Amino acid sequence: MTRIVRKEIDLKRNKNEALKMNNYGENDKQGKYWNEAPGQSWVNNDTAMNERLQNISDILFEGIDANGCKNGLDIGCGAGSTTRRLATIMGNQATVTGLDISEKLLTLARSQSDSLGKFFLQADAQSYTFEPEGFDLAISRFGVMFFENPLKAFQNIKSAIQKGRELRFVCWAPLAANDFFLSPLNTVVDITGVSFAEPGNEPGPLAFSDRTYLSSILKAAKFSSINIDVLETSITTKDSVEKNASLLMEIGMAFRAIKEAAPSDEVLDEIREAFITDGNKRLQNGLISYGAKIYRVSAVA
């Protein structure tokens, strides 16, 4: 008896192992990664990295052509702020699908939405199967740049947009150029010591910081009429400096550092203090602001 109870609960979780890696698709690392701790500190902190995010949005709507548009698509879209607002932009009578590989950041996603107009689905844009043609709109808010073969997937997600309808996403420029990761980075790795080599084209928020090799991946996937703005921006907060203090212990290239080093509790608050220090500086009328500079990127299937 103990052995088919044994064997039946493995069943089970070779079933929901297999099923994970369905929605992961060709990205598992990825699913992982999102699906795990780190995951669920952006579920903790959607509320507040969505008000730092708020110009990078302005940017990413900002004259967007939803007209006659029935079908819209957002691309990795967290926990769904991206997808409510393109469904105000597109009407009620249009569908606005919601896409990630995070079941976390979806479940928040689906709790803070209305049915009408809006789905949200876990899988992986690089190998999940759409309907050819099925959007007439796509967009991504820093979504689009953790694929292990973003040339595959970027041809995937060309099929799911119809014949001279619009991809619109927004993506980071050089590490250099952003201080809301820079800064919280170079003070991690000079009281920790860490080693910590910029990132290069690999699957990550700044995979696609190379502007000439980003404009590469969309023309072999076969896009046209591709333009890449480059625009300086700005991420600010009314967060008060301790509360911006531990969401950087929590999310972006800080905490990618921290947990690199592994610190004693006592470095913990050391790095804690110092950012709580850099806070105060950056802090004027209310406002912790950060520089930033994305890219704006439209292409047409």
Ligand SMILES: C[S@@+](CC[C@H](N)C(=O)[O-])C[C@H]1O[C@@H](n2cnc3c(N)ncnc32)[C@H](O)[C@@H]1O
Second form
Amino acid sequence: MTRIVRKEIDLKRNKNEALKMNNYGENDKQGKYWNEAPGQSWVNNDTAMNERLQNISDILFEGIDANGCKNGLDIGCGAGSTTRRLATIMGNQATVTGLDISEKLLTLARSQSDSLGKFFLQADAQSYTFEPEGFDLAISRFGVMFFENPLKAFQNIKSAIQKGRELRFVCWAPLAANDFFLSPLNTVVDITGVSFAEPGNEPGPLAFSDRTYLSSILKAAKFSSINIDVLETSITTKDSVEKNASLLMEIGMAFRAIKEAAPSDEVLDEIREAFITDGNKRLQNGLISYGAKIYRVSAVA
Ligand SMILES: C[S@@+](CC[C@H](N)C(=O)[O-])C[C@H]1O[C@@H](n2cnc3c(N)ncnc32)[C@H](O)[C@@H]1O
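Would you generate the structure of this protein in the form predicted in complex with this ligand, following the form predicted on its own above?
What follows is the entire complex, opening with the chain shown before.
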């Protein structure tokens, strides 16, 4: 009897484990990250981030050829701003799937979208079994840099796109060229003394900042016509310097360094004040601006 109960508990645990695996697939660590506090910060700051990433969205969609496309895919779609824009470009006859590992962000995405032509799917883009060649256009705004196994992820994504059709995404160039990350990060490092090594190719915002590496992954995944445009732009906001300082404490490289340093409340206040001072220096005609450098990547499946 005891053994049967034990077996039932084990079965239940295995089932829960299996469910967990299904949710986050092969990206358990990132799955947790984006379903916990950092994912919640992106939920809380969705409008603010969409304002800041407006220029970058425009770059992503510039000249995109959606002619005749019927099934779009937005990888790592977050709360769905680019999914909605893609659906608008593709028109009434098309369906766009926003895929993301974070249920938190997808809940917001679903609440912000009329259901027409949009479908939000919780899955790991690296290991989800896509319908082969089910999509005729795939995009991503900063949603493809978080894979444990990028080659496998891009092979999987390629399998989901019709032969001859485009994958287009944006990702960050190196830290040194991205003031929105670097300036607040330096502030945190100066104040807390936390050591923050320049991230390499590990999953994270800068995973593809080495163009040669990025290109080699796409080539190995058998994409063709790979084109990487290096583009300079800006991240701007009409937010107050105080609101901007709060956002920097919750998103980006400074947030990651603050998490690492785990400073006292007093030190946190000092960091916030430093962000406000810096924000005031950047403020011009009501806009706070940061320089940004990104890659716009286009590849054919
Ligand atoms: C920097 S956010 C960008 C979100 C959105 N594209 C935007 O621009 O607002 C990265 C997104 O990638 C998602 N993500 C991370 N790893 C993923 C994976 N393995 N499969 C699917 N989505 C993933 C995260 O949950 C998060 O929503």
